[in-house]
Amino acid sequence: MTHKPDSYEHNMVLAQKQFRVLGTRPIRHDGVDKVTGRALYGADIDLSGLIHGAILRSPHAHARIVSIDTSAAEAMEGVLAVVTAADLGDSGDKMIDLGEGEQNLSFLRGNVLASGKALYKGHAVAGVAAASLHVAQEAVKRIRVEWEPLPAVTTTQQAMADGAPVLHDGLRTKELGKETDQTGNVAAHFRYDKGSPDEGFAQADVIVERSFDTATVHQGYIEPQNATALWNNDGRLQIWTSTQGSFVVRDTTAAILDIPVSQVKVTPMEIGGGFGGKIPVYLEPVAALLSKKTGRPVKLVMSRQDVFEATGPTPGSHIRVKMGATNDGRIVAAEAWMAYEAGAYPESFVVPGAMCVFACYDIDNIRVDGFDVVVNKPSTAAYRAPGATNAAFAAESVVDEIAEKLGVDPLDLRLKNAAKEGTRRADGVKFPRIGLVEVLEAMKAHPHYQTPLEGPHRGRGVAVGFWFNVGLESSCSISVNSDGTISLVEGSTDIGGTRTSIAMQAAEVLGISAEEVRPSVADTDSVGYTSVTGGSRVTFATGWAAHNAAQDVVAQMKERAAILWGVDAGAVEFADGTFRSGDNSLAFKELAKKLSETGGPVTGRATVHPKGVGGSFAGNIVDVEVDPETAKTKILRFTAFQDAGKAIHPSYVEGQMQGGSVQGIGWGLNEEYFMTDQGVMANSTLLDYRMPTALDLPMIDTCIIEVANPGHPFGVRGVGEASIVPPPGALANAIHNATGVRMSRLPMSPPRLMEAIWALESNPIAAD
């Protein structure tokens, strides 16, 4: 891996350089494919002797399951297989690492199949494989579960209250990093200090402190779950499904099931739609033992429903957050105390909330709490900068308060606040290079601000928000071929272009065009191990691979054209697609054809895991109308702002910012599991949960800034998560700045707007 080069002087390299392919819009290598049909997806894999499944899922939030008999199913004409928790097996409940943290295997396993309790409603049972999907489907139903029904709490507050039901009578809250001997529903309780916040908020001249409550929401991609397993007469496990993580898929499958991952081989399909939700296995170890137990391959395809009831939302969370400012607009001090839902299993993303909080301003004094806490709900899972759009909306309200306070601009306080390098989080890490303060005086400078917004009822509203993005490792390799193309395999599943992000790095190395490189994303076999699609990382670190990998093709093409000129193959320059050696000179394509003449083919790869991941900041302009009469919130104009580092491909940087910042407006005015008192989604329709379309939105403008990452050779920063970050405390602001009401939580629907301005209206001093 190349080493991390100086940040000033990398920064200054890439601002000069003239990039012949990158910063370029090709068609995208997929394309066609896909607006044409042909593109298969999980659901389209059709195979030979193919069998269907179906699940039984529970309808209690809580219960323990008494007893459960099959044979009324397995009579039936047609089922040819029934598995339970019983047919997983019991390997312990010992931590396994999947490449993103250690995760418990049992809460694992018991999130595929319940065993002895069902914790939400929609926790898988059992799972059927039968001739036809309607003979699966019938069969379902004949299962006969004894069920005991326990209470359900839903909410953080509800879980963590004295003499609140226990989810799991094993689980020990783990505080402040040591194990206890205390059983209850919070999985761990974490501290992050700097400074002395008592000494700051002493020097503060202003203090705001809030409580704020977000819902739970989905990523609402439109493809289902799915998993197609055949169990082959060999021994060995083939899987196909589609995935933000094959090898994830892989070894998360082989740990539950037990056996070796060299026994597994999962091939990703096309994916409709991810945002952190198909990283987490649901339908493949069922699948798996369906089939190994018929001898077929066995096909499961969630429902609607099912996707809303049983696969991982975001979590739910209750926040409260104080802040202390000084006259002059500095902040001085800045406390959090974040309890986050995990849904029936622990790890909630609480940490990387508590990580984000305030990340985006230098503060000398900051103390974050964070709670991991069980609740009766599926098990959470990413979307999109994970915990951190719950901490924004929290954190961002409050600093806007600070500024009307003050009564200085809102984008100033920031641009006062603003992190910077050097600036250490309260998590300990110190940025490095970053452009938030790029991101701010873009936005004060842009003419959306600088435009007044007129008329009644409308108002204006600003945020920022962070993701720090990952590495994790990645794997490519390229092979030349004759007429001067390359082929590039790589591992990462593409979601939203980047197999063209990917190809057009390889092809800026070998001085070629995009279109000159077939790029093509490969089973668990076929290349080396690659991390998730996920945490902004595959353009980064997916794109460090092919960039090395193509530094090792060059390499040996230079080996190859000394060998044609007779010189040492140190004597050889590569440049702008050209190998030069005195007065010779070939080009990449004209090399390629000589292979043959020099040893035959050429083949480079790489395998990296790269660190110098930067982080991206991102920042939202936001206008708003308020109806008086229904509190209906109507966007009138939405600008995005976002640091790429070098945007590789602008319309897909472009793309991510405004997917994101819709995604966020769902979030903030619309969307949430609407939960009855027994724990039951209430909304579990794509009619019921209300997630924004192009009728309530305004065209999304896109600003890119580009403050090149020095932790990368091309100064890329993943763009995929920050953008969802800001939207909601910016519509938070806007709306507070039309009506005078601060909301404090999500969504910000009318019915509860409107309760909101009738509290202002019978007390306007409350309020205050």
Contents of the next structure:
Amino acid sequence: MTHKPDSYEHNMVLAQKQFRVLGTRPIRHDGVDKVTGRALYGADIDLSGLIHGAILRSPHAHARIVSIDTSAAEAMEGVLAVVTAADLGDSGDKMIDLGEGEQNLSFLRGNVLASGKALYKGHAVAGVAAASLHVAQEAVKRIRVEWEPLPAVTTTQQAMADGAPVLHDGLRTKELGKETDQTGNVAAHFRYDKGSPDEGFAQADVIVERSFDTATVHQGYIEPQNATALWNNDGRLQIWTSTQGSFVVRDTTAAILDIPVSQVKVTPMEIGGGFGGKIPVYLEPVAALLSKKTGRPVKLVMSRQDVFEATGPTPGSHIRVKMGATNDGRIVAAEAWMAYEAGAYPESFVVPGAMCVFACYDIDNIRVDGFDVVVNKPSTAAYRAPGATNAAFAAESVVDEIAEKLGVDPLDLRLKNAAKEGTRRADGVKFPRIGLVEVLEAMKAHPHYQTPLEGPHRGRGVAVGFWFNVGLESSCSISVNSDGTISLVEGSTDIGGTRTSIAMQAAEVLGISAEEVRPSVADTDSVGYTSVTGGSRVTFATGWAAHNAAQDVVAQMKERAAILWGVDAGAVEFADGTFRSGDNSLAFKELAKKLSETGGPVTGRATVHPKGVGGSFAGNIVDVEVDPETAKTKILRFTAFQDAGKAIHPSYVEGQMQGGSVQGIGWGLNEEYFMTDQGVMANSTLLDYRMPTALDLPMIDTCIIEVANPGHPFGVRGVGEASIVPPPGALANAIHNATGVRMSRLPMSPPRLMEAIWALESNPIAAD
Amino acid sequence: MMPKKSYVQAVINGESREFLCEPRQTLLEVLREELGLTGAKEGCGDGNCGACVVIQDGRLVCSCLELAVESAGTEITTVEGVAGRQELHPLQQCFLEDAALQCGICTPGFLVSAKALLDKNPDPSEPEIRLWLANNLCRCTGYDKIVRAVEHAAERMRQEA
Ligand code: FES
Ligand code: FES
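Take the protein just shown as the form predicted on its own and give its structure as the form predicted in complex with its partner chain.
Entire complex below, previous chain first.
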């Protein structure tokens, strides 16, 4: 039987309690639509005259396109248009800001429709629009492409080998920040240095050095990518899509099509998961071109196979970590060598991986080398704390081994070396107030850690992880209704209840309830620029914009009260939802009724671009039982800890922690792209990819820690991502305690673990 | 010329519906594209995510795996048929109160599956709930709050019964 906590109530420690609305659990504003099937997601849209499209994709992982003949497809009854890269043209090259990183425009365009070469199996080659989806799908099969297959590389080791097939003839390695003439598949090599690792290792009494490999995994959102476009007769392009960033879709699509952003309007539909994977643009420019050619709105929806084969997986990686500590438990030096697969185009998230690999520790001497390597796999996209999970698996395994060698408690070793305010990371950034020590203390004190684990084949593991909060830009406007409620308009697509966590922050300022706020997510013509829903930023940054917009409302309403009372606006105070001056007082609601007579409607607005934000730390305690016959790992008990700064809506904070933990569990134990020698994914269905189901898991207990973020008016830290970082490391450490085996590869699936157990049994010395 | 479409009649959410469909169209496609019932979602199209499930003649069925012509004469409940006219079903209410959805794309499938479970078994244990729901994938929640919401709904329905 697995462990099941009774309730979530006891799980908040260090809670900041001085708020009225923040920290409560109202029902989300979009909830009824989402439980009745009324909410409209991207694929649900219907428009007058709507037609359907399909995409032809490369059957080869790497192949030259000798010619494309679309005539047979175009001749089919019901086919209205066919497009290829030739229709996309060449809008030149520049860097495009995707919110969580930049990308080169020619690479973005090349990924949308292959030109010259296909760089991975599933690479889009042509698009067809037809009166029915079935006709479009048949027409795609009639497009004749003459291919010249080329050898493919699918791992960093293959891609970095001498004489390896090269993906991009024009690619030159950026070496330590400088352009070079070096050709090949390494887009960049960079280094972070701090102190002197050589001197540090010379002081160490214990040194552990290990290599790790992690498989390519997918974000696995349940809703496939989709886009519907209408290129109207006035030249305006309208797009409806499920995206994490409607403005990013607008800006990227405009750049790829070489039209002004003002010509494009993007309406974000409800979105069925993203986790970083719904930031890039895949279908939108193709739907737009097909609409332009046909004069009809065109809808494109990916199949699950397309999602696996053509949208952003997260990078597979090869990582070496070396750490040294003194006998008194001080980690004195650390080195990492990290090569990440970028997929077909550069930018693998090895940079944030390198920033995070030792971020949990205050170490004087560090060197990190990072390599961004292109391979014949789909172009990687962000996946929840992108780059950090791979790195933490490696670092947390080595830290655990050091604790074992020193004979100290693994949490004590982490506490002794924990990063805190003022600790400088290897990439040079100094931490502001952070909550890692509090997370570790909560882990140590938790009943889970205090309860001994008994029984054969069982083991307990711990690990911690760090992820940033990005700030980026957000806009919000608020209009006051005459019944004392407010309508709030913002631009962050809501993937997990953020309409409510944003609305709650405005409600807190105005002294009204969460239910008295009507939040909506607007299209790109109806709200100010708002960057992606990503980087754990929405509740933090868009919530901050809502806070400021509410303050703007308060300032304007003070003036209205001043008019009513014949006093100076400066003499009006606002507290606990009531305006006061001398003996006069009016609740927010009462004053809202008097706006018409005092000058007309009140609307507040704010835009923010926060900098210097704190970041969030997560930790796990996990108990496992490894079946000695099958090497299947069963999770008996799992507790996730995270510093939320201030948990605005604790249920959704817990939800982020639970969801991220389970994605980390899938990554750790089971998920991977099985690639054939030809570079073809052999398990591109949900049956074979096998993400965790309800049956594979116990309850995921959560413990929210609140160490206020000094960089936010309510102390909020973004909580969306850090939870995925520690699970693979925690599981590896638990498996070690259960079996004696130290796993160096993800996933730690039964066949891999069985082999490792056999190797240990047949040669216990060598396996060490 | 042979007609390309077949005539089908079925009872959907308590209403008799008639439609024409091609033999190759799935029930899911017809629900969504012909009948405007977009509550059922397509997450995979091959029976492995559960986002499309409906109750047909008392059995749970992946509507992506059934041809629409096969549904002739059957009784089907989709997520649109779970709530009463004014009141939400206790499952829907508990999913909201327990925050059992994040993005919500899996929610129609979970609600329909859970309803089929509670129709048969008003007091399922946690392992029974987990086994029953193993055909429904959720990538957002880690299932914890979904399992709790089903337990709470079952409790509420037992009290009301
Ligand atoms: S769409 Fe039917 S099971 Fe996934
Ligand atoms: S809530 Fe998003 S998949 Fe379940």
